[in-house]
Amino acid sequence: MSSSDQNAFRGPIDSSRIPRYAGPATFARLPRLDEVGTADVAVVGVPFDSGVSYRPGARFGGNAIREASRLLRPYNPAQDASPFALAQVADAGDIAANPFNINEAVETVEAAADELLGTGARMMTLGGDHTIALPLLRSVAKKHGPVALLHFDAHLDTWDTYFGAEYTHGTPFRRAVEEGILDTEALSHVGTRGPLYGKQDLTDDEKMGFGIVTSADIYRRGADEVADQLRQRIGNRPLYISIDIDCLDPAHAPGTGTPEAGGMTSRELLEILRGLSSCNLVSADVVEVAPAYDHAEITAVAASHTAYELTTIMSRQIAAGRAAR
């Protein structure tokens, strides 16, 4: 693709002309979907939280994030790209899955994610709870075949069941697995905290396949290491990134439904991202935002910068492969 091509992505309403505070929130002020047609990076919400275990809140996660979206900026000097000249990155609305009906919902963000895909285009999905990692996943897998995984979390979500249910957002990794659609040659949780309900949990997920690095590795062996190991771990296969926002500490992310004390930083969990810039990341997710138990807004700005991140490596990537033709 041509600059001139490249030059006709239609971006973010520009700000100096329009306030950031000014009209309706979609992601980065970005255009609708239906307002260009098709996109390289659909970026999508899906409002639900039926699978939460203890505070929920995170249904309204996804409007929270546009709204703190407001402030970026089209050019990110971390990875030295202008994201939305690169690829028509464009929001995609929400998914409207079933409150009341767990298997339901999850089928319909299945579906959805099929669609959305099926144009071409790349998913950064603003949820909602992470019960939706798995039929997201699910997707992916279609397209891609089993796919490498890093899992940003305080917790493991590779339980079995909560009071018998399947699908909740502490199971959606261990169903993963049990379906095949993972590599299980590069799983990866990071940012893992707190207690457990035993010392089985770690062994059973070592069993399936995953590495863990903790947040108190992350704080001893500082983003640069830790990044460099997971690019080796995760190598050229295709990557699904996966972020709960209570990965990092409740200082920075007050805002989530189960928060863990001894998180890492913001600033830590942005340059862990940005050292997987080479990875081949092919969708991913943000999730447990729950506005409810923000304040000023502090869990949505840090989950809108980390979308923005991760929307930036999938623009610059397609603008490589575009360009390799």
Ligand SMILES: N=C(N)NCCCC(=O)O
Contents of the next structure:
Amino acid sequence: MSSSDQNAFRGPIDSSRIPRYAGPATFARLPRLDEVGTADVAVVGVPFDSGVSYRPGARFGGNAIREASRLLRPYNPAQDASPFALAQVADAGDIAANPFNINEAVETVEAAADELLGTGARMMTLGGDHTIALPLLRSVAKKHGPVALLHFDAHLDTWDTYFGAEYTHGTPFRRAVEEGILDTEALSHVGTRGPLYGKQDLTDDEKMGFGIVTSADIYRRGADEVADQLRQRIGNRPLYISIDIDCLDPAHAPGTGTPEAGGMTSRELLEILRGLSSCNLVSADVVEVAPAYDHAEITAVAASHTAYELTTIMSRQIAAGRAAR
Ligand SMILES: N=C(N)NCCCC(=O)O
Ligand SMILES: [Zn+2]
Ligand SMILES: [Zn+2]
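Next, report the structure of the form predicted together with this ligand; the form predicted alone has already been given.
Now the full complex is given, and it begins with the chain already shown.
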């Protein structure tokens, strides 16, 4: 498509004509995928939380983020871009995963992701608990080879098993390293904090190839410096960003299943993401929003803005790729 066709992309419902609280919620009031046929960025929900170790409820996260995203506007000044005019972004609905069989759910998510990525779309996934990052990464790696990973989270999520289970929200990234689907030269956790099971958690994690930017590092060094360092490590490798909303302090994200004190602010998270806007972001997820513990949509609003920044990064790159052709 040439640049003169850019206005052909169908954007959000105009909130100056139809009140933004009217009608069913899609992400940012964008069209559904079936209304536009194909999309450059497919926003997809995964209402699954059978992998959690503490408070349940992230199965309702995707829809809470969609509801909170009604207030997003089409121009993103922080990245000087109108993400929904640069590329076709659409809401692809939900992946229906079996809540009673985690192994089957993991297969279902992988197959659905294969289908969406196979259309040429990048995925902006709204969780769901963190278990779903594994099948999403599997699918992305089938397309791009092992990918760089930026993992925003209070937790490492590289633990081995819980109650003997391999697929849980605390274990996706160990499985991913074992499966060889991550580029071990470019793996970072960001926002890590809180008590661990033992020091071994950290040594195991380091052996897998992860670097760690703790939440205290962000406070001390600032978002810009952290983003610069991450960008240098990633270079132009295909990048996947996985954001567990519990990377934020519980003051900024109370609505989550395993909250830990001492986290980054939503401003710091958004600023770090903006600092990564030149990275080759192939897909991303925002997970672990559990609206039952939320207040005044604090968490869902933060998650909706997070997904908006990620979508903007992808749309800008898609448009730049088109212009270069
Ligand atoms: N929130 C995520 N993804 N993982 C937390 C696991 C913490 C635990 O139960 O040890
Ligand atoms: Zn977490
Ligand atoms: Zn997590």
